[in-house]
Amino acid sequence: MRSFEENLRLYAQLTIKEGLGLAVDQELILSAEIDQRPFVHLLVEEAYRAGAKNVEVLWKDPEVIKTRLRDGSDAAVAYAPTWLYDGITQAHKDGAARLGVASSDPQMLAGLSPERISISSTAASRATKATSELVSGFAINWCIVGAASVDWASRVFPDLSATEGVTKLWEKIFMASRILEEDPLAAWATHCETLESKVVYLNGLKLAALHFTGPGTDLTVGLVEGHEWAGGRGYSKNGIRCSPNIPTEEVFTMPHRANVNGVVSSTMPLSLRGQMVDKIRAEFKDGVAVIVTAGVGQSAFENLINTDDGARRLGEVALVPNSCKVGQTGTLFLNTLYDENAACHIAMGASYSENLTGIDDMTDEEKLERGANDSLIHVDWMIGSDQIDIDGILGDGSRVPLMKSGEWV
């Protein structure tokens, strides 16, 4: 068995080589919380070994964020430093890659005003829209990975000591990312090839819609004409192959913004802007979530879907088998990067341009007419379980069973 330090080094190598595919002489913008210095130092080292020209680390301090939301004036809460985000956008336009390390406490902002959190999040979304469009449009190679922290581990494993919890969370992260395999990089490549074969199969079906059925769910998700499935690795528009998520178990595509109907219920809690939301039930009519309730975090979810006109519509639908590697960990991570890769999910908000053929040549009006959705937000929530069945609906109305009891048919 390898030591923790050896596994952490392999995780950093996987992130830089397979996650980012970082190119020689490419810049990297890396964002992480301040308690992740040891892991970030490994990432920076591996990036320079891969030939990086510059690695710029943007540190985040949860206490600074909480203090502003709690003690700042209304003007402070509504302010976003556009000078900072404009600089980041320019760096990406100049070719810089992007790496995010997710490690925050799922309930970091619990007890603070949901309204102030919403105001701050919306301001930040407006200020970062240009950067978000570059990332979601796959203009650059990018990746997001997880890292265990004391606060996160205490939520996932509340009965363990701080040290035991962090150790166990790292074990689950390594398992989900295939670091515990004999050759993690080869295992990752093989896994991505499996996802890519599923993408080829689904694209060949040329589905018109997906139909989800199960407890609390009877939802038909129309797909845009000319949609493309994606998953695993892909080539960004700068020609670099990367894996945007580590771990990744999903294949996903673009719903039609005006052709989603029925009811759907969440199957996992959602950590949303540092607050917990659970037991979501949404009723869709002609693409719009007309009635939405949540047993926990109702105001937080309402604030989210009231962000703009596109926030009540879907921008993504993704299929994930229950038996996937993340599911095999038997862990509710309370972190969307992991939980969305353990269950089928949908996303409120903006579409991903990689899911529609020819979208780069369309005007904004043409994109909407084709069924793509535009919004400041893109938030996934989980709707899959071992009680959910999914049929693909073809153009002639006939059906192809895709998943039964949460597994591929």
Given for the second form:
There are 2 protein chains.
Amino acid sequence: MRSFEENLRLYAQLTIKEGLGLAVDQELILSAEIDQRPFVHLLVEEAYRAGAKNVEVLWKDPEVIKTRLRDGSDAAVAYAPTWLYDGITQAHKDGAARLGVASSDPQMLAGLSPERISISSTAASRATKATSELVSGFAINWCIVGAASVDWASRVFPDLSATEGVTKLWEKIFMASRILEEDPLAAWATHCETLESKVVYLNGLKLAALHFTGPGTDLTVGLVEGHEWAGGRGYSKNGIRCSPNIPTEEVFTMPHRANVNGVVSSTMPLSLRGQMVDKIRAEFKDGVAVIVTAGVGQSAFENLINTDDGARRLGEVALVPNSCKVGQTGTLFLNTLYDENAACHIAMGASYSENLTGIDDMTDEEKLERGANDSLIHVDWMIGSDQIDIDGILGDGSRVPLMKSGEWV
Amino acid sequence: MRSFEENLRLYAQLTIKEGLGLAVDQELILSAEIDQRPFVHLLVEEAYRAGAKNVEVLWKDPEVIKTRLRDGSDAAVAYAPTWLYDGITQAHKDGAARLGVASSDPQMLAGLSPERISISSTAASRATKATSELVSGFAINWCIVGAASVDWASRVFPDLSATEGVTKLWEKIFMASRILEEDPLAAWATHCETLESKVVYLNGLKLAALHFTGPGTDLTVGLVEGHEWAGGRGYSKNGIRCSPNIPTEEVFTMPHRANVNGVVSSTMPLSLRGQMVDKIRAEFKDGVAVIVTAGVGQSAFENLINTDDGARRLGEVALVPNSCKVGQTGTLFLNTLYDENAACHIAMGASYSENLTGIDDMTDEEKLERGANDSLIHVDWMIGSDQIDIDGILGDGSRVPLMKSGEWV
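I have the form predicted alone already, so could you send the form predicted in complex with another copy of the chain?
Whole complex next, starting from this chain.
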């Protein structure tokens, strides 16, 4: 059995090599919270060993963010430093890759004003839209990986001590990311090939819609014509093969922004902008979530979907079997990177351009007309469980069972 | 007696109010090392309470810097992220103030290649030149303050434990910055008035040159015609009164870049780009340091003064009595912010435009002709001690004794 340090090193290597596919002489912009120094140091080392031209670490300090939301003036809360975000956009246009290390306390902003959080998040989304589009448009190679923090672990394992909690959360992260396999990089590649074969199968079906049924859910998600399924890894437009999420268990495609109907209920809590949201129920009519309630965090979720017109519509639908590697950990991570890879999910907001062939040649109007969705936000929420069945609906109305009780048919 | 926490809070208030004079709705860019969270959190809090529009903390991690110098390719070492520095310049042009928290290990980069350090430093200086000019030209309000770190304290107090060392270094920092006075902000104001009266006296003399004599030193520093002495606090061009250094004990002015002659020896070690330099001896001829040796760190100092033509010339000369508040701490800080405020010093490299009236209306050629110096660098080194005498030389060649044995006459 390998030591924690050996596994952490392998995890850093998996991230730089398979997650990002970082190229020689490529710059890397790395975002991480300030308590993640040990893992970030390994990432920086592996990046330079892979030939990085520069690794710019943008450290985020939760205390600084909280102080601003608590003590800042209204003008401060509504402000975002465009000089910084414009610089980051420029770096990505010049070829820089992007890596995010996710380790936040799922309730980081609990107790602060949901309205101030919303104003601040929307300002930041607006200021980072150009960068987000480079990412969602797959113009660059990018990756998000998780890292255990004391605050996060204490939410997932409230009964354990800080040290025990962090140790256990790292174990779960390693398990979910296939780091505990004999050769993690090879295991990752094999896993991605499995996902790719699923993508090929689903693309072959040329589905018109997906139909989700289960407790509190009877939802028909129309898919855009010419949609592409994606999953595992892909080639970004700068020609680099990368795996944007570690772990990843999903195959996903593009819903039609005006063709989603029915009712759907969340199956897991959701950490949204540092606040907990749970027991979401949404009724969709012609693509729009017209009635939305949440048993927990109603105002946080409402503020989110009121961001813009596209925030009440879907930008992604994803299929994940419950028995997958992340599901096998038996852990509710309270972090979307993990939880969305343990259950089928949908996302409010912007769609991914890799899910529609030819989208880069379309005008904004054509994109909307075809059914692609545009929004400042993209927020996944989990709707899958072992009680959910999913049928594919073909153009002639006939059905192909895809999942039964949360597993592939 | 106040607690450490109370003193730290007062120190943060002194920094934001007197050091920066931060204005309502002004943005603040704050650079600090990653282990300075407790003090930075207070600074951020005080800045928002003062009405800051945003506090953008640029955290620096010594490990990331070292990894780049050690494992980075030659291209990586020679690269600087202009997308970031251009953004920072834009923020300052749009009115952002700048705050630096100095806490580095004086020997942070010891053992790494001096050549790689030099290449990297020069690339960074080039990329940050526009920002440096806004600072040295006093276009914005700015301030540098110190903060004790474990690594720094271990160099200053090698015989103490980590905890004892940090505690003692904070005591010295508080003492030097007048935080231990009953009303630190009032004491700071009174002190600045004392420095201002010295500035008025020296400006009245309209000196042609300064003559330093002492062990290993016989140096005549010609001053530019129309030079202005400065010290304590001043008004930046955005109309804000600030104290760019905390502590500050110096009054300083502009040497003539082509009119410095004689020999000068350093009186304290110098931490230069994370490397120790000591026992510097320089012979100046017509402004140029033609022969330079250093008993310790020769290559680091040589690389520095080979940066460009102006790096071998002086940009600042400063007078500090040995008995001042920083000197009273009896501590060799191995950090220029403190050591330069305990001894007379000179600086290789760029001059400060506040030291020459009318400089903003001059072309670059006129500035050089008048004797102002231009360079990518500005590095102070200490030449004062209780064995140094300084005379002012008037236009007619007559002398005014200014300092005897390191004290004002």
